[in-house]
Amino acid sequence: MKNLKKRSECPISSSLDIWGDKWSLLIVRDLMLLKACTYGDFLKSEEKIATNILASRLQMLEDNEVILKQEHPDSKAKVLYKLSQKGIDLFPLMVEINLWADKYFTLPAERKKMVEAVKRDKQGFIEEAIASMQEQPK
């Protein structure tokens, strides 16, 4: 991991230096939902990330070992991005963000369904999702 210049020793500030912009968390979200993505997959998200920002965030997340870049099994011209264990460990945070959003926003039906499952058994939901993400072929 590259040495980042920290603004302070605060754990929240240090964490935000790695994943604290909206684009980085959206990349992590896509990888959690889809398990693996190509550069083009990220460009198809409804948030419409610009190519220069996407390239920068992917590099930063890779440098900080949140994501892994691997050869694409079907194309030498493409790479596949996957979450590292460090990235997978962000899942409980993403669950909490969804719970917070459910309290203050109207969620799409599929996300609302997920939130209801979380509310029934948060720990079980998190454990099952993390186990699923860890089963990804390396």
Second form
2 protein chains.
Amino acid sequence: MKNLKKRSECPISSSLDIWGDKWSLLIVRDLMLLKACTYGDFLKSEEKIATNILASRLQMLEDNEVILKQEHPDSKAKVLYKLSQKGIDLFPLMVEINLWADKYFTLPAERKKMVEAVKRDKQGFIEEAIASMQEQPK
Amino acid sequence: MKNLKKRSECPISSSLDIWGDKWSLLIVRDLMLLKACTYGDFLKSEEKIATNILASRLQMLEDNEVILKQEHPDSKAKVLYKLSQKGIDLFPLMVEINLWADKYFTLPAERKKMVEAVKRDKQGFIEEAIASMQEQPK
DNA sequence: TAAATTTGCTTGCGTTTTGCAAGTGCAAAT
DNA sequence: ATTTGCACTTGCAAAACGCAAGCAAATTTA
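Beyond the form predicted on its own, can we have the form predicted together with a further copy of the same chain?
Expanding to the full complex; the earlier chain stays at the top.
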């Protein structure tokens, strides 16, 4: 199941071909906030993604090497999803989304705090966050 | 025709509710590159959006105040679409998409040049681009 | 000034994707 | 040995998409 049909050579278009839908970046968000997620973790998220859609998006993101599937240290029944470097590199983009949203929506207190930290020192915030995502990369 | 149903309070989710699809950011891209577009201009783009989809996305982006519809100075038969401030504020996000894509895809020469300029001075590039988009805002 | 063309859409319709619920198979716990 | 947990898969109705054709108003051409 490969979805690698490019509509054009435009980088915006090629990027949207991978994660340009309502769900993919929410999966990436969960992985940025939690570092590693099980299938069930994604289902627990506030937006209530349907399980078949989740499966298809995880497959797509894995095919495109944005996420990695690893065995869970606790049990063979569990799976651990993590961001690859390609996924981690989406962090600056996610930061900009938060900044845009901060200007036009009301953010939950928790996220607002994060955005304020970004405003204080964007570059530092991003570097620190990326470094922490890169810990014990297995 | 209002599509303002929020899946959650998460800013990523709220943002995706507006432009989280395969086409909306391509419309925004066209407007960032051309400053103002007619309906026909969007249809001419490389990705070949279907006319009914284009109409629905323009409506959605207008409902959400990302774009503005103006009368064309040359003719009543034409319409001019432009970015609102809210749309212009998506520019830093678009820059990050280009940077991400530059790392993982091969960019067309023209766009590659732009990305190199961004790498030289991101903040300056963004400020200059935004200033130029804000000229004669009518 | 009548006819043809341009422009910005809308409509119909078959195909694909989504969303919801239920089901399946393997692993682990009881 | 049976129940529970986990990661999916399947079925199906509803919505969204994509393509082609149609349409009304404005403009250009003959």
